[in-house]
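Here's a solo chain for you in structure tokens, the form predicted alone.
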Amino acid sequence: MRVEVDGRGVEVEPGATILDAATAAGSYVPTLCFDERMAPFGACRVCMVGMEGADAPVAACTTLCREDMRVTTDEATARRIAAATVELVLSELPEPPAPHTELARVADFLEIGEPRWQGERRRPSHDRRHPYLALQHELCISCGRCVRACDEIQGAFALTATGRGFGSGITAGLDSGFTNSTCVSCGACADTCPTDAITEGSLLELASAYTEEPGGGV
């Protein structure tokens, strides 16, 4: 079927989403909860786009294409919703996201600087009980990608989403740590995490050593 994205017509297969069409058209749509290896989730509301005939912006990752659909990826209301969502996420973090992270790239694309809302920020809380993986709870934005990667990619079901709102996060092994869970050390959770909330322990140690050296970081 034919779909128009930002004035460019593309052909997509039945069952394709607007995000698929945007990618085919060469239009970048920021996402935080999306990973092409997993089923679309539609939780973060960052991939909002304008769709002709719709009363409000729609989520590109979960909205299916239809014949002759017309989409605008930089529609003003959609972009404002996406930017406000990411700004709220950033306002809870104890520090700006590391430049290499997906969250930082999305924030840069949406031109978000220092969050306007100065509320409560998450306090550092690290779980280093796993021999290979480190969990930095304060960097978790509850996108759900690690939980879904553990379930859908590996089938280990070692991670669980907990809490609500500001107190939300993830836990492993019923909060007894990775080593007492069904984790098989595949690294899928760290690979998909957009914030470094889960990362390889060795990388975290290298980063800490770098910042502690004279002139070695922020």
Contents of the next structure:
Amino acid sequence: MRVEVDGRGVEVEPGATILDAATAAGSYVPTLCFDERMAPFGACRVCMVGMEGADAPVAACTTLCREDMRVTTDEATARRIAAATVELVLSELPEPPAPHTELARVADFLEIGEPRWQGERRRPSHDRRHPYLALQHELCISCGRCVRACDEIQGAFALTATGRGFGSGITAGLDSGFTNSTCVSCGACADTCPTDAITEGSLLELASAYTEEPGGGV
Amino acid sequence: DTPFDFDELAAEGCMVGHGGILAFDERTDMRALASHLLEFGAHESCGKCFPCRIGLKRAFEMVDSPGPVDRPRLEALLETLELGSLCAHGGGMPAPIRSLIEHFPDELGLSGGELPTEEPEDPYSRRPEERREDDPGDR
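Mind giving me the form predicted together with the partner chain, seeing as the form predicted alone was just shown?
The next block holds the full complex; its first chain is the one shown before.
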């Protein structure tokens, strides 16, 4: 079917999402919880776009294309909501995201400054029990990518979402750490993580060797 | 005096919701009520989507803190919740708050008066080239 994204027409298969169409049309839509290797999740609400005929922005990753649909990826309200959402994410983190992370790049693209809404932040909690998979819970934004990677790509089901509301997070095994779970140490979680919540341990040591602050972040 | 029905309540900026009725008398502190509603909303959030998971917490913190509540900032947060949330929990929480804002603005202790324009007025969300000279910004 044919859809139009930012004035450009593209042909997409039935079942394609607006995000698929935008990618085909060459329009960048910022995302945080999306990973093309896994099924769309619709959690981050950063991929909001404008759709002709809709009375509110729609999430591109979980909205299916219809024939002759017209989408504007940088529609004002959609971008405003997306930016405010990323702003909220930054407000819960104890420190700004490291520049190499996907979160930092999305925040830069949306030109996020100091969050307008300040309040409680995530509490530092580090799990270094595994020889090389390092978990820094305070950097987790609960996007679910690691859980989905472990489920859909690896099939080990070692990670799960835990907690609820503002207290949401992820955990390995029964809060037992990677080593004492069904984890097979493939690293898919670290690979997909858009922050440094799950990362490779030696990278942390390497990064702190180069920062000027004592015990500085990655 | 308002008939308890969909159109009649909607015309007053209210909603039927699940159809329950809570009765408060004139001694009820509406700010405390707003705080209670938002605390409930934040607690009941499942935590999947970002606007609701963080936004309801922040909305509660705004209203629960002492001092005036910055109205444009609250309105911007409510808009994000209403339009960005994955489901009607985050999407629906702004409605009773907006109803309280409309009917009891003085009791809520709002400051900042006017509703936000198309673009938020907050200097932190403007691009560097759009900032005025006297903006604090985030240099």
